[in-house]
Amino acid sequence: MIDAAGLRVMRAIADEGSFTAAALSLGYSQPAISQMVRRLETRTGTTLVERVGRSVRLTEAGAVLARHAGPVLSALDAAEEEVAAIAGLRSGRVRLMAFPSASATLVPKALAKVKAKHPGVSITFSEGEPRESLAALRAGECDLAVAFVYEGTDLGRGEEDLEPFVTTPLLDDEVLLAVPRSHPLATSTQVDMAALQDETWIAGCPRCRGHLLQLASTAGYVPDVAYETEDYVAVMGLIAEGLGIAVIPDLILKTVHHEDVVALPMTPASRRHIVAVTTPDLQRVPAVKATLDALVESAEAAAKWAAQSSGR
């Protein structure tokens, strides 16, 4: 009913004492001021300005609007400035979630890139497996999630409706076989999954356990999973002591090392796809887009380094 332009006119009339002077101060014509007052009176259903000779004075209702105009217009100006700052990446907030191995590799470099380019943008970060981060994204509790999916499965795994989301590919992460250095297969150049039927296995996160079961099923057996832990430092320790073997994505092996553990390529080859997930609307928010771009750059750098270190 009452717009910002009408409030500006009422304040100018109160300050200047006439339509002509108010028009001059606002850069409008005098007829335009008269028309705006009439429109505002129609909307409010009451007289706002009383004409007295060549001057005008505000009625009680007009004075109320003029009195409130200052704080309201100041708040609008402040809001416009804040929005302009966000749009111009002078400020902004992004809530990012990522799974543990990404939080140790891709995420730090991406956050550093955003901080260097846009120091006014604030990014908060929390760790969560894909199921948790996608649920948080759906609930409006995060703006951007870094998740992963193994080949042959979908990102939501039937747990989440992915229709509201948009995904950006970041990295294809090779899954390797980790064995003790003392294991007979430790000197192999490649290991067939079908040859591991009699091994004792160590399983990781729920998605990783599911992937192990799928690989073994394809090879024709059910793996003997004796140990389960999502702590990959513990997984490496168990392997090093000869208690079992595990399939571990290369990104994890880049962050958790053990001199008594050897990582080997497998056949058939296996990969997991790392993606960034957000919503179509959030993707257009400048701070979210800048963070997404930084994640893509970080992933490209990681892929280049991996190719160089492997000689590919």
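Positions refer to the first chain, counted from 1. Note that the coordinates shown come from a computational prediction; the quantities given were computed from them, not determined experimentally. C-alpha atoms forming the largest set that superposes within 1.5 Å between two forms make up the rigid core. What changes on going to the form predicted together with the DNA:
- Hinge residue among 79, 213, 289, 280 for the rigid-body motion between the two forms: 79.
- A rotation of 21° separates the smaller rigid part from the larger between the two forms once C-alpha atoms are superposed.
Show the form predicted together with the DNA, please, because up to now only the form predicted on its own has appeared in this conversation.
A single chain, with no partners or molecules, comes next.
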């Protein structure tokens, strides 16, 4: 019934003492004020201003409205400013989730970028395997997830449903075969998956295990998985001791290096795609967008560095 614009007008009249001056101070024309007051008067059913001579004076009811204008308008301004701060990246919060090996380099770099560019934006970060982070995204407990998809597992179908989300490719991570330096194949430049039928295998996380099974399946056999651990330091240790071999993404090999383990390209080549996942709506939230952009930048830098490093 009564709105902020009305209060603003009444306050201007109280402050300025005339319709014309109030109109000027609000950037309106004089008749606009005249009509607005009349509208308010019919709405409230009371006289709000007293037209005396060529000036006007507020009645009691009019003074009441003018008096209430202050609190209401400043509260509105506060709300507007708060939203503007979020829109202008002077404020805002992003809840980011990423799988563990992404946390090592990609995420920290991106966080640093955002922090440098938009100090007001706070990012809360937690680790989680793709399955968890996507569930959190779906549940609204997370705004942006860094996940991965193994090449070959159909995007959009299968265990994780990427349908309601938008994915942004970050890195293509080649999956390599990790064997002990003492292994007969350690000197090969390339290894055929089909030639590994009799090996003993070490599997990583459940999804990685699934990927291994799929690779073997395409090659026509079921691998003998002797060990399972999500701790890749442990995996490297196991390999170094000759207890088995494993398929390990390049990105992980870059972080947990072991001198007694060599990594070899495989045929058929296998990759995992590291992607940032969010919803179309959240992607438009400035802070989320900024974080996403930072992730893309960091990923590009990492890819360049990787290319150089593999080049020499």
